[in-house]
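Given as structure tokens, the chain that follows is alone and in the form predicted on its own.
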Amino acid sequence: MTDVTKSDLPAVSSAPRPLRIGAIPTGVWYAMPILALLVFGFLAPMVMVALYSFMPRGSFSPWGTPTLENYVDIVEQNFYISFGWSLWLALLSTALLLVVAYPLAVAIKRAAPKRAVILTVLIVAPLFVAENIRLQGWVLFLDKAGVLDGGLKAMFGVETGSLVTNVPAIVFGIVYVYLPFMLFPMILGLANVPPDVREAAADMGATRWRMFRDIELPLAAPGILIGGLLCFVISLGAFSEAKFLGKGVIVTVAQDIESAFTFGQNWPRGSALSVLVILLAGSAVFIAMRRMDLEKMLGRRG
């Protein structure tokens, strides 16, 4: 009878084996609902829009002979002007939102808990009212013979005239509507700034600008980046602000898309415009994420 040593026994792995239901891991089964939602609610509509963009004019079916005439029409019929306006409005509005939202985020972060709750509720409350109704309210307030113009004329004999139907009014509307989408990611970013680090920097003689540049801004950068990208993408597709506050003074690409799908009944052209907007927004996000190491900013890598 031979002796069996420990080295002769087959090695048994101590690592836990993933649970499986049949040939598929249970984790995949648990992820099925969200995967189905992403496929049918996000990926499938984008594929349909992409297919429609290569169909001939006036086609209402995504199956046909592919053509590039819709993209050629976009260049020949000067649709790039609306793209330029939308891009400029998105960049300007995002920059203004960064300037406006940062001090407000700092104030909310440093405020007492009860006061911070009150400020948050005041900022969130307008979101419970439809965007079109809020913008129409600003039109009634800023337009000629509106609340502001009529009130000043009645009390002081001063007339402001119409403060809408111009580009600044459109920018104001975008900043007003999308302020919460910039503010709350900033507040989450500022939550990464420990108070004791600021106190230590102040004890060492750092100025407020030095603390902002070397401590607050780097640590809050993830929230600022997310808020900026979010506001840029949704501002790029802004529609109601130009329609209500601009009243046709400029035409954005979102208005061209809406017109192509409704009045023009030209689904392929609307789809082509939509594809270009998606590519533009996706490229901006991709470039920003490539230039900024989000994982390092979040402290996941040394």
Given for the second form:
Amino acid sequence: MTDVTKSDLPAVSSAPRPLRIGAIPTGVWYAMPILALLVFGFLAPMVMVALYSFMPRGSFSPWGTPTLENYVDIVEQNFYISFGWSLWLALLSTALLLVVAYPLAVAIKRAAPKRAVILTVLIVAPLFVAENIRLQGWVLFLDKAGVLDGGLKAMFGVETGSLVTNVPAIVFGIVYVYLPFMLFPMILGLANVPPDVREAAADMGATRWRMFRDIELPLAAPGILIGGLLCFVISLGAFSEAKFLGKGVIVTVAQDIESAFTFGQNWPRGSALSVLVILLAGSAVFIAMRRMDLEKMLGRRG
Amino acid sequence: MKMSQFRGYNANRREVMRGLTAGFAAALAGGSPSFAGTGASYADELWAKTKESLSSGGFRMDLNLHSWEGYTEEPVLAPFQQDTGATVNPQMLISDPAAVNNLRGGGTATWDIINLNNAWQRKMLYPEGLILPLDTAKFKPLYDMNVAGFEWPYHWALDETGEKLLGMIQRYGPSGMAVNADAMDPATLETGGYMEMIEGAAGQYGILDYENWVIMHTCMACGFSPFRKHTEAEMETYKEMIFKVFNNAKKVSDDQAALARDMITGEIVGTFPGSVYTVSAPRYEGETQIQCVVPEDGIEETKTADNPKGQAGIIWIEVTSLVANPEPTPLAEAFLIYCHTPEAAYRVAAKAPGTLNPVVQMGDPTVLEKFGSDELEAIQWGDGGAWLEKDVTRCIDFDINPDYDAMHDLYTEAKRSRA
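Alongside the form predicted on its own that was just displayed, please also present the structure of the form predicted together with its partner chain.
Next comes the full complex, this chain leading.
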């Protein structure tokens, strides 16, 4: 028997050879259903909205002569107010969600499995009820002669009056509705924090604040970042909270879009507003992703 | 049968349906089915014969209905479905303009029946080929059921030539303002007009935010009709007024039930605008202090020697038409007939969710006697219909606003400026 050295073997690429059917790799074939869904369900509507945004007012087809009049109108009219409110509500709500959801996520993460399941179910359960119904429930609870006002009056003779029709009520609504969207990515992020590391840090005399700042926060950052981005983007399009709990105290850009597409019958302007919101949300995601190295945070790269 | 199942219908099937419809028309014209009655009796007989003609089948058995809430609910649809074996797919409207543009955008291939406020049929839908005329010989006798002012020939149900019948009329209602009579004397609004709410009750009223109606009533508050071209000076007046309307409002909502509740709890004194259809539900629940009020002193351009006070409110009437669906079904025409039977007319009026409305067929005693006193009280019918008639005579007919685009821009600016 002779020794066979590596150099005697024919050169073989270390990478596995991709399987192919014809000229197309098998993976691409497998991806076809989701690609088709993305093209027809996501990309095509986006393209239609973008095309409509360049159509003149009164167009109900995206194939007319393009114009910038919708964007000019948006700049010339006071749409900055609704954009400003939507942006502010999204930022404020996301910040509040971070503060509210973090302790809850830590509690669920550290709870015994049985208790964690109960907590999770309690948080998920409201998602099975339509958002509008839940918000209407809060209106009936917080409004004048509602459950709270009526209950306090009946029991203690104290009246709260209406606690809706104001901006804090809208913010409350957004935080309430979107809590699960922040909480669950955060829990996944906290799963990246090994208990041993915290224990080691504690043994070495680290304070709770230092453990949070130097250990938990960096390791849980991917989940926190994803939760934050998700909440920011969906809060930017918040509609029902301002409608039901705000009762017209402010107008969000989502309400402007709805008005343009329905009573305004101005599909091109509604589309132009939608494009601007998409760009705003896309920019936020882009900036956040540029500033934070997700791959590194996920531990895939040193 | 689901909608997808009739998409594949071919020309042969269409021929069959045409044959069915033609056969029915010929039977009527040929005199073999004669009609003994008039008004409600005619409606019942016509419906019985229609059911008989449908029994042979051979046509699409689903009916796709795009309408306001009166026609989309089980109390109205269930008997029709039971009698014909049809499957009715209703979709409620969110606004007249949106529905018109749905049809323009290809909705004729989906819908069989469209129910909108008047004016759209005559001025847009029929000229654009989106709806079909009805068989006048068959439907004209049904107009004998109607209350005074809605008899044949009714302007908004006919085309510009007055020869083609474009739809059947049913629900209607005057629109002005709504008020809680315990918080604000309705007589104040009646004599003082819209400014008693906009300025007199500043910070205490809600805007019922059906956007086109807010615009129309703001024009009336300005003192001119919304339904004609406006001068630059009038547009400036409108701009000033719409900003005032929003700045002085306590709340803005398109939920008429929520605003009615706010009126009952005293959170607001009234709404601008307000109509019989927005107050009828709380009135039916016994909250009869909630009222629709139409100011008595109208805008100058409506004042005539016969009507020196003019008109300050706006009356809407729904017209139900056959959509020019490329794959029609005789069920569409049958549904229009069915809605004129006394029981169905009553249900259309009184069994919609969250609102009760008068129907013009209440001019026929057989229909009127189906209403209970609480239902008549809810729709502000009054003694022998006098209360409703008084408010109706104070209204101009709903129409299309040629300056709607510019006014809607100002409306949205005013709404945003509240913040």
